[in-house]
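One chain follows as structure tokens, the form predicted on its own.
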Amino acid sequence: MSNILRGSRVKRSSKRANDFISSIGFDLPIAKHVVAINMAHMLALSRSKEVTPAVASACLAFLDSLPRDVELDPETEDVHHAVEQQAVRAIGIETAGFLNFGKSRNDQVATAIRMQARVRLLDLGAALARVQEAIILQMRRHKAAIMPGYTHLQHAQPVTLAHHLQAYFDALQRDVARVEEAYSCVNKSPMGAAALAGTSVRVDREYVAALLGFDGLVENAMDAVSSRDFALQSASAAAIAMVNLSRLAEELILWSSIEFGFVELGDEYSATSSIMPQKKNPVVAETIRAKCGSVIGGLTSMLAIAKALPNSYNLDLQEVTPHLWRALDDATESASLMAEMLSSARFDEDALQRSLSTDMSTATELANHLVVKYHVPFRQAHAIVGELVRSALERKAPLEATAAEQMAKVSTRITGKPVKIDKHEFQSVLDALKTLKLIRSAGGSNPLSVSRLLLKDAKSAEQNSSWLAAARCALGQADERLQKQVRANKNEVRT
């Protein structure tokens, strides 16, 4: 059968050229949405009496007979061509020829991509929410575990493990918010825009949008077919989420090494060496870290493709789509595996505590103590403690003993007045747990705030689940309404 989409204007065709421009190889994810779009459009044509009831019924019966996983003929140009060719074979061109009346591949593909993108965004949001649940699980297991806090990958101040992990929870909460915002942008219908200028055919755009589960319209017809900023926003949300997942993966990789020994990852998410039998390599975390680069690369490709396109549809836009699917798939799979891996991870609280024993990370609190109790200006207190730390390192002695011995001399040299602190006071000031309990600022690492944080985080996770469930329910209800109207139309013609 000849290519019905090519028409009479272009007579000659080249198989190589057709294969080169074909999207059939990556159209499968939108195939079922193309069928739904054709259903909704035909219902709109029937409603406005632009086609006869018999034509509408025959077209809808054919579309309803297609399997959910539509088979795509590799010889066809794209999924739209494939569905229309199948319709012509099944019910004849005299009837199937009305399927595309008042619509274009331009508005149809933009709509189908949005329909698939919103499903994948919900999958990504759900996977990120599962990572948050894994973090809450570990926070509950290790409410009081103390560990080093790092800046520049150097021991900085003591923190709790719960505080460290909760930082990732908050970052992921923003990721979920970005997914929700992208979903809102995506969930607008281009249908009825036709090629670029709208159509003289009576098609109720709002009716079609409601049947397909959209919240509203992309108003301007030219914008509706030519914009792919919704795809860029979706891929951007995925890329930013992957950056956060990659950071967490990096820390799990470091922490599972012998040098740290803070955590052991589950065997299911690890692999041994082909030559060294003692090895346990964190291969899933490493792959998540690598996938981040792939998602960023996909977003970069999408931006580069879209950056210089004139308004209205250009076939360049076709090349954006596979990058979008891969970015969303990689991010979703990475988040799903991170959730599983983190849930099963075993943190060693003793190793975390031991790593604080000689790191002098309570030095900041000693400087604060000099300010609060002895009224030493902070910059001078900083200098005093810095010199004591340097001396302790040179002597390979504990900071507590060095400070008790040298505080009066060093403070006199820096401030002109001696500061005298007894041994018990030093022990209290330099104790990691005690310094954490002194933290008063909101969002700090005071162990007493963990319970409050858990309540807040659990509420956020519950709100995320509610939004995801509501969005999925709305899409399911729209699909049910569409199928109901298709059946009603078929029955009406029979009677």
Contents of the next structure:
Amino acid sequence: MSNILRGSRVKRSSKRANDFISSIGFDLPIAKHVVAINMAHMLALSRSKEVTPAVASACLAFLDSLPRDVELDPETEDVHHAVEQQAVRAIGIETAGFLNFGKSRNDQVATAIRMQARVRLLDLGAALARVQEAIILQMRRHKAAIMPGYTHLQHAQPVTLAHHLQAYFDALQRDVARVEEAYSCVNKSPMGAAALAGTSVRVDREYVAALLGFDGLVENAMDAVSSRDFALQSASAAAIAMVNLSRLAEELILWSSIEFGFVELGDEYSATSSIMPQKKNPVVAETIRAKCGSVIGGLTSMLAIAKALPNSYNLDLQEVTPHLWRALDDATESASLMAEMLSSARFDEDALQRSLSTDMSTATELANHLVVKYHVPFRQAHAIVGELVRSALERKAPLEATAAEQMAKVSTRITGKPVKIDKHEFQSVLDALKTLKLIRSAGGSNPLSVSRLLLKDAKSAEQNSSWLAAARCALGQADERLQKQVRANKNEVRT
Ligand code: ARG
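Show the other one: the form predicted in complex with ligand ARG, since we just had the form predicted on its own.
Okay, now the whole complex, with that chain kicking things off.
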């Protein structure tokens, strides 16, 4: 049979050009949605009596007979063409010829991409939520573990491991929220927009949207077929989540090195060297770090393709879609593996604490102490402590050992008045755990406030799961309703 889509307007065809413009090679992810859309559209046509019951029931019976993983004829231009052509072959043009009455590939493809994006966004949200669960697990396991906190990758102030990990929890919470927001933007139906102008055919857009599980319409028909900002938003959510995951991956890579020795990653997430038998390489974390680059690249490609496209549908849009699937797949797989790897990671609390022993990272609290107890202006307290640190380093001695004897001299030089502090006071002020307990600001590294926020985190994690479950359930129910209506309708004429 000749290509039904070529109609009569264009006569000659070039195999090379056809292959070049075909999306059949990457349409598989939307194939089952295209079938569902055809079903919903036919139900709408039948309801408004735009087609006869016989046509509707024949078309619906055909669509219902297709396997869930539809086979796509590689010779067709795209999945829309493939399904229609298969229908014409199977039930004849007298009936299948009405499938595309009042709809276009333009509204159909935008709808199908949205349907698949919904599923993939929920997968991404669930994978991110699993990373959050892994973080909660490790926070509970290591509530009291203290470690250096870094700025500029230099020891800055003591923190707890739980506080450090909680920072990632919070970032992931925003990632999940971004996925949720992208979902609500995606979850609107373009069907009924037809090619660009809407249609004179009576298709109840609301009815079709409800059958396909959407919670509203993309109202303007031109917008419905031209815009891919929902895809850009979804890929952005994936890219930003990947940036966060790549940061965590980077820290796990650094922390598993001999220099840090803070963590040991599971063998399942590591590889060895083909030549150096002692090697344990953090290959999964490295790959997550790299995939972040691919996702950013995908998003950049999508933005570049979509920019400056005039209204309404342009075939350029076809090139956007594979980048979206790849970005969502990479992000979901990265998050899933991060969740597994992090749950099984073994943190070494002694190594974390040991690395604090000579780093003088409690110096800030010593400066605060000079302000609070001795009324030294902070800027001068900062200068005094800086000098004490420098001199301890020069003498290769611990700060508490040299500070007691030098304090009076240094403080006099800087403020004109001597401050006298004995060794015991120094020891107590410079104790890492004590400095943590002094932290009063909300969200700080005080173990008490971290534990308090942990309770909130656990609640947020629960809310994430219930949102994800509810959205998935709504999609499942819509699909069931659609199938039910199809079965009721296809049997109507026969019985
Ligand atoms: N394969 C196309 C896509 O993915 C479907 C829409 C084609 N529409 C058209 N008017 N050529 O975007």
